[in-house]
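First, one chain by itself in C-alpha cells, the form predicted on its own.
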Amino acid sequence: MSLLAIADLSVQFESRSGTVPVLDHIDFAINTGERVALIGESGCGKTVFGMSVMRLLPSNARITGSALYAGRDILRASEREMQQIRGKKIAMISQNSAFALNPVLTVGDQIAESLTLHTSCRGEGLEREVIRLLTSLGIERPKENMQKYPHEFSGGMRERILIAMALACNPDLVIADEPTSGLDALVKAQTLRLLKSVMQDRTLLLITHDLGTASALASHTAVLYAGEIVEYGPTHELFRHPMHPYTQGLLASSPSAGFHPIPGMSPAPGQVPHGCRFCPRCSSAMDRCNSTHPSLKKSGNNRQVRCLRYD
C-alpha cells in the first residue's frame, strides 16, 4: 500500500484575469521508504505539487482531485486535522532557507516548536532534544548555537537547521523543496552526504531542477512539464535511458553533457497547446503531436511515458 497515493489532482488558480490551471491530473504514488525526485525547469508546476500535498497553497487556490495519506485523503481534512498532520506525519524542508527561517526567533525556538505541538517534550527534555538533532546533523557547540538567529549562521548551517525542524517529529514523510538551490559547490556536495545519510531509512519527495541533486538522492524520478507528469521510472534507468524528449532535452543541457539546452521556452500556465505539451520544442515531433495529446503509458520495468513515438 503506498504511504501517498496522488489521484487526478489538478490545481487552479483563480485570478483577475480568470482561471489559471496548474496540475492537470496527476496521479503519483509514493511507498513507504522510497526516495522520489520530482524534476522539471522552473515554472512547471513542481513547488505547487509540494504545496498542495501540505494544504498550504493561498486561499484562490482550486485543488481537485485526492490525496490518500495512510488511506486518508487529506485534501478533504479539515484545516485542524492538517496542524495534527503537518510535522508530526508529513514535514517539509522549504526552498531557501534565508526565507523559511523566522528572522526574529532563535534556531533553538523554531527547532522546539515542533515538538511543543506534537510531543511530550518540555523544559530540560526539550532543550536536550533540540541539541541531539543539532548534534546529529553535523552543527558544533549546539548549545551555544541554538541561542543563535538565522542570520548568524552560513547558507548550509541555515539548510541543516531546516532540515533539523523537518525531522524534529521523525515524520512519516518529508518533502524536500530545492533543498540545494542557492548554495555553493564545496556547501551542495556537503548538504547532499548529509541528506543522503539522513534519508537512508526515510521516505523522501524531492522537488528540485537539480539532475545532480536527484541522481543523488531519488531512487524513482517523475518528470513534470507545462503542468503534467511525462516521464516516471527507476532513477538511474531513466537518466540513463530517457524516453521522451523532454527528459533527453533536460540531460542534454547538464553542464556534464556539454550545456546543450532546449530550444525555445516552456508554455505559460493556461497557454499549453491542444496537442503535445512538449511538441513546439521537440525535434522529433510528427504532425498529429500538434493535435493529439498524449496519455501516461506504462512501458516495462516500472517505467511510464507521456509520447506518441517514445517506442
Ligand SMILES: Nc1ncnc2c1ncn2[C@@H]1O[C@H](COP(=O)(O)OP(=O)(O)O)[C@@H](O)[C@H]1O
Contents of the next structure:
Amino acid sequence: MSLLAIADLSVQFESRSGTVPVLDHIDFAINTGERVALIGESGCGKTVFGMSVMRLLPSNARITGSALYAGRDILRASEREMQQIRGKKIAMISQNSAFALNPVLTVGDQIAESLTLHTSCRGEGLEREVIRLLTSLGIERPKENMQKYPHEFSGGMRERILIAMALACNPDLVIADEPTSGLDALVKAQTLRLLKSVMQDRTLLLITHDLGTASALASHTAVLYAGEIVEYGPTHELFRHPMHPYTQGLLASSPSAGFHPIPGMSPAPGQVPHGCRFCPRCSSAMDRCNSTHPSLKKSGNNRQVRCLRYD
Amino acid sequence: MIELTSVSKYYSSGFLCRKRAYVVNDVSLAIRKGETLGLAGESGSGKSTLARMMIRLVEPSAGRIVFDGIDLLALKKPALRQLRPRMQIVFQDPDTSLDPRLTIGASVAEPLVVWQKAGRHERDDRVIELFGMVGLQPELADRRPFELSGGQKQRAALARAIALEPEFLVLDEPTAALDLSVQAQILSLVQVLQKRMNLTLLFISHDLQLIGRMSDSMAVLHEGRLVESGKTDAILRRPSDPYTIRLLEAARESEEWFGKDK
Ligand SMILES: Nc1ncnc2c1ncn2[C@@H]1O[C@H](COP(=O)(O)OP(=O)(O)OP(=O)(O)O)[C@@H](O)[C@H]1O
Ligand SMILES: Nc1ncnc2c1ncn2[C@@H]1O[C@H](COP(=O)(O)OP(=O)(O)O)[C@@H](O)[C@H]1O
Ligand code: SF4
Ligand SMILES: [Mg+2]
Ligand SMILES: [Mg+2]
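Structure of the form predicted in complex with this ligand, given the form predicted on its own:
Full complex below, order starting with the chain above.
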C-alpha cells in the first residue's frame, strides 16, 4: 500500500507573461520503506514537486491532480490540516542549508521548537531529546553545540542539523531536497554515509541532480525531463541499464564515463515539442517521435519508460 | 602567463592585531599561457581567496604576483583598471555572477558598454554572437536571472566573462550547482573557447574527476597551504600527499555507489 500516491499532478505558475506549466500529469507513488530519488536537470521542477506535496508553493502556483497520503488528498487539505501533517508526518530538508535555518536562533532552540510544536516533549525531556538527535547525527559535544548559532557551523554540520530537525518528530515521510549540494567531496561522502544509516528504515523522497547521491541512498529512481517522468525503476538497474535515451545521455555525461554531453538544451517550460519532448536532442529518434507523444509504460519487471522505442 | 611567489593572505585580530589567521599561506605556482591549472581542496581551504588574489579582487597580505610580465601588486588603481579586461572570473553560484536587476542581455553587454568596445549596433551584434558562442538562444536576452535555469545563468555568466576576450579566466566551481549533462556541456564549451581564444584557465573544483578532465597541471590546497602540485596525470596516478589521497578515495567512493546493489 502506497504511503503517498500522486496522480495526474500538474503545476503551473501564473506570471505576467502568461501561464508557465512546470509539471505535467505526474503519476508517482512511494511505498512505506522505499527511498525514491527524483533526478533531473536544474530547473526541471524537482523542488516544485517537493513543495507541492508540502503545500508550500507561492500563491501564483496552480496545482491540479491529487496526492493521497494515508487515504487523504493533501492537495485539498485545509491549511489547518496541513499544519498537522507538515513536520510531523511529512518533513522536508530544504535545499540550501545556509537559508533553511533561522540565523538568530540557536540550533538547539530550533530543534526544540519543532519538537514542542508536534510532540509532548517538554522541559528536561525536551533537552534530552535534542541531545539524542544531535548525537545520532554524529554531532560531537551536543550540549555545547546546541547553544551555537547556524553561522558557527560548517556547511556539512548545518546539513546534519537540518536532518536532525526533519527527524525530530519521527515523520512517516522525509523529503530531502539536494541534501549534498554545496558540500565538498569529503564532507559529501560523510553526509551520504550518515544519511544512509539514518534513513535505513525510513521512507524517503530524495530530490537531487547528483547521480552519486541518488545511487548511494535511493532504492528507486524516477527521472524527470521537461516536466514529465521519463523513466522509473530500481536505482541500480536503472543506472546499470538505462532505457530512456535521456537517462543514457545523462550517464554518459559523467566525467568518468566519457564526459559526452547531450546536444542541445532542454526546452523552456511552455515551449515543449508536441511529440516526444526529448525528440530534438535524441540520437535514437524515429520519424513518428516528432508527432507522437509517448506515454509512461511498464517495461518488464518493475520498470517504466516513456519512449516509443519500447512500445 | 601568471606566476605567484610566496603569496599569503591573513586576517589579523587580537591585541595589536598580533594574531594572524592565515587563509592562504605561502603559495607559489605558475600557469603557462593557454594551459589550465586545476585547483582542488575542500571547502574553506582557501581556493576562492587564492583565485581572487590572482586577479587582485582580494589584496594579498604578502608575496608577489606577475601577470604577463607585469608586477600585479605594484600597480596603482588606474593601471590595474586598464588590466581588468584581460582577466575575468565566473563564480560558483550562478546567482552571484549576474546582477539580478538586469536582463541577461544587458549583463552580457555591460562590459562592452563600460569599456566602450563597440557602438550601439555592433554591441547588439556582439551580444548575439556571444550568446551563440555559449549556446544560449538569443530570445533569452530579455529575461532576468530568476527566470532562467542554473545552466542558463552559468552560460550567461560565461558569455559576460568572455565578452572582452580575456587572456586569463578563473572558473570558481562553475558547475557545482549543475547536473551532469549541463556540466559536461558547459565544460566542453569552455574547452572549445579555450582553444579558440588561447585562454589561460584557473579551474577550481573539489571534484578530482573533473580536474582530471579539465586540467594540464593541478594543485591541491589544504588549510591554505599547497600540499601538492604538478602534472595532473601524474598526481592522479600517484598522489603523494595524504590529504590528496583522501580526496581521491572520496571520489572513488562516490563512483563505486553507481551500480552497487541496494
Ligand atoms: N574576510 C574574511 N575574514 C575572515 N575570514 C575569512 C574572510 N574571507 C574568507 N575567510 C575564511 O577563509 C577561509 C577560506 O575561504 P574561501 O572562501 O577562500 O574557501 P573555499 O575553498 O573557496 O571554500 P568554498 O568551497 O566553501 O567556497 C574560510 O575559512 C573563510 O571563513
Ligand atoms: N514562483 C515561481 N514563479 C514562476 N516560475 C517558477 C516559480 N518557482 C519556480 N518556477 C519555475 O519552475 C521551474 C522549476 O523550478 P525548480 O523546482 O526550482 O527546479 P529544480 O529544483 O529542479 O532546480 C523553473 O523553470 C522555475 O523558473
Ligand atoms: S520517443 Fe523517440 S525521440 Fe523520444 S526518447 Fe524515444 S526514441 Fe528518442
Ligand atoms: Mg531545486
Ligand atoms: Mg569557493
